[in-house]
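Quick heads-up: it's one chain on its own, the form predicted alone, in structure tokens.
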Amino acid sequence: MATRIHNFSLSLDGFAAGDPQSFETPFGHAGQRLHAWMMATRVWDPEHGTSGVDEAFAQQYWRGIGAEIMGAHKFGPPGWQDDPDWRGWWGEEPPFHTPVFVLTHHAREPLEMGDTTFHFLTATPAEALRIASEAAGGQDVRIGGGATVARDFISAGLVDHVHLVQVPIVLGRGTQLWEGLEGFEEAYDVETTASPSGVTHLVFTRKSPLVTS
């Protein structure tokens, strides 16, 4: 079993979302620019999307995943915890198809939507990973973001595989991934792949695989 991050888009200056984030602008002033590369693939648009490098990377998102861990800001806009009717961004059929563990300081009953069940946890990264690993049934656990959650799990040494997508835009402000992660690449083998779309895929694979219990 491995812990993985996939399709995690960053601006040239290391921001995974712009500012401010809200219901109307989930990624702040970045809009959809960070994710345009993926939205142009067949994964997002089966009828009109493109194949090629971006498509090949985007497809890895679901393969072998048995559970996801995400942060509160991925599940909803600021303040969603105060709305008992908020059910996430994805409609009644979320795209995860696995248990999803949402890290939040607000307790809430599990939420079943199609074949996805959201569980709401107050836990450290290590505790959350242990719980998600048990639910994953021997498959891998995906760390879904946002940037704060990804940074916390990487900093704790809990991620085996990191797929980042560097998008050629400069945001200047927003939510940073790299703060406090100086030298993290030393623990990983690194591969880069340039795409005709203009993005660069960076894959970090842990040199000594993480062993979880």
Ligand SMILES: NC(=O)c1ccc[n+]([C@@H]2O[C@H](COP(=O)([O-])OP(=O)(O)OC[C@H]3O[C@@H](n4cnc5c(N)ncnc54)[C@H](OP(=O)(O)O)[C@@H]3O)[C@@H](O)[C@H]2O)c1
The other form holds:
2 protein chains.
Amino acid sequence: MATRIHNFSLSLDGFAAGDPQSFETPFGHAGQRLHAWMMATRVWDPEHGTSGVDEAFAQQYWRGIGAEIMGAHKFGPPGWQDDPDWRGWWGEEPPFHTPVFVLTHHAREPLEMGDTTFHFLTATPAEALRIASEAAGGQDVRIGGGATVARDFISAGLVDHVHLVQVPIVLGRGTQLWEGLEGFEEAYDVETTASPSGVTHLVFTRKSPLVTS
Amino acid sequence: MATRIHNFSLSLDGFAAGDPQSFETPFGHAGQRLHAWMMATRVWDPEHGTSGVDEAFAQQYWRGIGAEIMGAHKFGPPGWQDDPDWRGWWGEEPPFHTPVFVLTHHAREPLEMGDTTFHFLTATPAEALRIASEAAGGQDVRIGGGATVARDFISAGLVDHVHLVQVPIVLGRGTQLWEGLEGFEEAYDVETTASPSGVTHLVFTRKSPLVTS
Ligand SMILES: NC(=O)c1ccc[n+]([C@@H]2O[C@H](COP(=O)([O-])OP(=O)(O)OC[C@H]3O[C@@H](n4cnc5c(N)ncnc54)[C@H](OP(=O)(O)O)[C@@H]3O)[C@@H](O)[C@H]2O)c1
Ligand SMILES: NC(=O)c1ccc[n+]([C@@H]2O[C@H](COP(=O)([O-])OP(=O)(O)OC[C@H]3O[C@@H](n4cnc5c(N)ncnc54)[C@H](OP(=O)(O)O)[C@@H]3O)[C@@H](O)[C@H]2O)c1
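Moving from the form predicted alone, what structure would you give for the form predicted together with this ligand?
What follows is the entire complex, opening with the chain shown before.
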């Protein structure tokens, strides 16, 4: 059982979303630029999308996952906590198909939609991971982002596999991944793959304790 | 005749040098981590170094260059301006073999060393480029860094080719390249190449005006 981050898109200057986040612009001024690489694949467009290295990486998102943990700002735009009718961005059949644990200081009752159930949770990263792992039934737990949650789980040493997708754009502002992660790479092996689409896949795999000790 | 940046190494979080810069630690706490990729090649170690994609890129540094422009902090550690005997980091046979223009607010007399001559210049990027281009005798001008100078020339729209080498480490602090470069990529085509050594080469080539207009 492992903890994984997948398809986490970053600009060259380390932003995972632009500014400001709103209902109309979930990724701020980044628009769709951070995810255009994925929207060009069959994951997004089964008929006309590509099936090369970008699709191969993108598909890993769903493989063997039993639960997701996400941040409050991924679940909805600023202010969703005050709207009892907000049910997430994903329509009535969200694409998760597992329990999803939304970290928030404004917890509410669980929300069942299709075969996805959203649970709202105030907890430390380690506690949240313990709860999600139990719910995952022996499968892996995905840390779904945004940057705040990804960074908190990485710096707590809780993530085994980190797949980042670097998009060659400079956003200038937004939500930063790297702050406070100085030297995090020392605990990982890294593999980099450049895609013909222009993005670079960086995969960090936690070193085996047997090798590092 | 073109203006080029080569072998410009960056951490994942966009730092081209660590902190603090000093005589003992020219790259601050980054040590040699930003340049280990190049030191492993034949460029640095002709006998035992590698001759793969990292060497191929590294060699471009010298090809067809008639002059370099560098910043004051590349030429010496903090305080070199107050030391009349400071002659650069590179010994009596500096590896440039062309005129080198050092941008500084503390200009001094030119310094001839081997077939490299250092000229000290207070000028805008555009003025400095005009002067260096004249000295380059029809060959290209290299913008040699550091990050401050690289950023100033890129944001002034003066650089035709930008070769960055992304090293998969997070430095946390130091001299940043990206600040103020939001959207710079719009004027460029980009090509990315992952090296088996773990670094990623990003090459930005300025779009032809015929194509963009
Ligand atoms: N680039 C990508 O691949 C990618 C991936 C996922 C998401 N995103 C985007 O990233 C943006 C969101 O990222 P973000 O960094 O702004 O926010 P986020 O990580 O989604 O959420 C952070 C918020 O979650 C709540 N939270 C976090 N940890 C908590 C804990 N331990 N206990 C209780 N509450 C906790 C807090 O909100 P409250 O205090 O308000 O409850 C906190 O401000 C969105 O635009 C989203 O679409 C991008
Ligand atoms: N990662 C890489 O590949 C790479 C490449 C090259 C260098 N480096 C490293 O980067 C560090 C230096 O970078 P940096 O960003 O701190 O400094 P820098 O770009 O080397 O130099 C900046 C300084 O140059 C002077 N200057 C710049 N523009 C000027 C102008 N138009 N007119 C007059 N003076 C001007 C100013 O100094 P004064 O006001 O003091 O005169 C300014 O503070 C060093 O550690 C160096 O070894 C790394």
